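A single chain, nothing else alongside it, follows as structure tokens in the form predicted on its own.
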Amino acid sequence: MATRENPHELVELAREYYVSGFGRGPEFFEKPGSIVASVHGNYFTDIFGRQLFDTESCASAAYLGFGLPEVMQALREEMERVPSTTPLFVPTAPLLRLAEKLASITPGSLKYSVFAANGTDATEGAVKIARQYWKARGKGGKFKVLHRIPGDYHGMSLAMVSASGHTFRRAPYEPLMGGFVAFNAPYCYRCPYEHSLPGCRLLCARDLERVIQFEGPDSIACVITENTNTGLGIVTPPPGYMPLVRDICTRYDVLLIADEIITGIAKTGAWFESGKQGIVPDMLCIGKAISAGCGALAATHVTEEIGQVLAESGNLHHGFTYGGLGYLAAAGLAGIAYVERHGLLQRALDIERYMGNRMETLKSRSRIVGDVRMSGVLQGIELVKDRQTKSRFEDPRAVAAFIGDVGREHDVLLSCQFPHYGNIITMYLPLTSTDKELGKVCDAIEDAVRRVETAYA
């Protein structure tokens, strides 16, 4: 049996040799869930012996909780058989199998998958890939990539901080690379054009072919989007938003690259939300669940007419060390065939369902919840200091750490991830969500609200 590690050695530690990759400073290192020592279902416990029930089921990638029976049998036994890469770097029997799946899961003509290490890796490759597609079908001069802004966020190379949506994870490392150029995302709740539905006849949408005629359709390669920004707070798109992008980028012989990496894999009501958009896109980026949250695994999905070309131009010149690992590969089928047999798609509404009614009536009883968005189990809510106004708290960091603790004491993880655009309550709930551990969590923010409402509003 493992002794237990003194939590305060742990932390002298994390504040001495380690820096977190995401804006935490030493001082975050003392709270509650700020070093974890175990996890199990949808909880986990931190050194301090403190059990939190996880509403973002790590950024979505641990949709099913954590150490799922199923899951782990397969990566076990896949493990002992391959426990890391292979030579030469070529697939194994699962890898090919998930290959396979996902063809048959996503929507219209996607089937070839470029395996990768993480979600970044799926992104960039996708970019890499839009440019030798047109390089091969001689439109060498095609290079440029449209994304949107504020929030979209695309991961973490110098090339996808240049198609990010966030200025606080561009500023640092300007100059950014050339080639990437941005238009206004849809948010409805703070539209950019202050129009609203239906008048507006989805201009933010439609600005978007000014962008490609602005810059000529010749020199652009792909647009690269989210359909639910959740990088600005899980800001749905507008009804017909996206089948409106998904026309004008064939009209203008654009690509169209959707980031699934956090809404795809079952967590919107449907395998992947591009599908619950009716669209399909040219290329799919695929990642964090598709490992069922056990490790670095992520896909580049492209249509078949795709995956020809790069084929017939000498196949593609892109890959990892660890991009594909087999044992990753089986864990993500096997939560695959746990999603299918639990029928969790239906779950992931019913979540949606239940969280919606108790939001809803929340902030049809309070002055500064501004709006709830959902779309399956991502999930936001932001609050405001003024509903008639829609203006932000004057301090949200305080606001966002105040709300941090007030779900620790529901035993609850709760995040207002962007303090940058205010305060927005994110949640990315585990499918194996039980009704009464979403009550605990309604419960949590309800108090939450109520507690800001008094100290802050």
Ligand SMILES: Cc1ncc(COP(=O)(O)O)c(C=O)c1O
Given for the second form:
Amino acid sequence: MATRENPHELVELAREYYVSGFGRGPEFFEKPGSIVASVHGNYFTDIFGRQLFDTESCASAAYLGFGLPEVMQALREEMERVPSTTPLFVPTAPLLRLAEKLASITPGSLKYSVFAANGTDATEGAVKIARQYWKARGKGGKFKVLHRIPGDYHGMSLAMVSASGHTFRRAPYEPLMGGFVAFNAPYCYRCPYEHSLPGCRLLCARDLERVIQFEGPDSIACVITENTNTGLGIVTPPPGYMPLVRDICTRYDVLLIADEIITGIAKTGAWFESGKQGIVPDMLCIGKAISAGCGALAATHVTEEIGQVLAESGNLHHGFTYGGLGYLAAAGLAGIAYVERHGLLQRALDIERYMGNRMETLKSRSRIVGDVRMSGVLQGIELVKDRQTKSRFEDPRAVAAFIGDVGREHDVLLSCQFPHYGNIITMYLPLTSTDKELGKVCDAIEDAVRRVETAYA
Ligand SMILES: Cc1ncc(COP(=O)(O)O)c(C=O)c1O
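Alt. form predicted in complex with this ligand, vs. the form predicted on its own above:
Let's see the whole complex now, leading with the same chain.
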């Protein structure tokens, strides 16, 4: 459905009054798909009437596409019943049902939910809880936060920017907060130690132990990490990496926070990627899909033990006026029920297989596909100028814009989210994607790769 507004006026309004994040300049608004008029299914329609398939599902929040009737009905009904709440003080029934559901689908002894609005509130909440937990246990000297570089992104607040592995997101806001210490993230395609599996014996994970020993375990509250490093273009952890990180944290009495804001809820073929990796973190941060893409809802999910220590130690001072809206919880629950009813955990793996086959074939035929990485519907295709040397393109921004434009010719939004790290086509495909839609995405990528090869390599 197109808008009744004059699209050219809207472009002017955006230029005149709207501050766009994520490095987008004023020229962005003229491109197809830049200002949305309506959304439906796996598509949105822009103000010029163009319908596009978004390979990022709105930053992975709309993991079931848009406007599923079951989700919309649950949302509407609860919104009419309780149109506004301050859940900081009083929860509603759907929020409690969602807390119960999360306890049943998260791994191990994870049990209690601290609800918040955005993912950033949930990750920052986890760090606050870690510090409060150690104080309550008489170990107030444990305050440092270890985080991975490069990549891992945990949100936009100053504390989470301090925990960020994105130099470009840190530099403008320096000086950052004290007490945050970085360690190397795994990246087998470009190993920071210039080593390889299996000979490396997971040096990247073992190096965490060195950092902990150097900093002093008595000063460290927690490690915060993604499983798959989505902030580096879907870098999946090498086999055994997450269990070793878990083991090191346990041995040194350091809490492990898994940031599953993107990876959480069915997208990797498991309810949570921590479960898929065989670990139980002490805290697990959930956002985006938790409301089935209907609005700002997130949770810091903690183990029974942490929940009890917090309860005994008095108040947790972490909550937001709109952090836990019941109608968003109702939508999220309807989304989870839809996943269960339609077997979408399996569908995530089928989508991985379909895309994997096409992308590996492309890699075998192309000079510039360096690496293909997938965890369910989360997928990264790393392009390089020269596969031998793995050198990146001279002007990754130009290549990223070019790929985006070729995608638009196919009515597919393709994104190289982080040109700072070269050209990695990054996708969070909806679980509701049909094979026909996946085929269309693959056609767009193949065309883009072929034309980048001619124009830039
Ligand atoms: C891994 C990860 N953590 C945290 C966040 C922050 O979530 P939000 O944008 O809802 O604050 C994001 C957002 O993209 C994310 O991808």
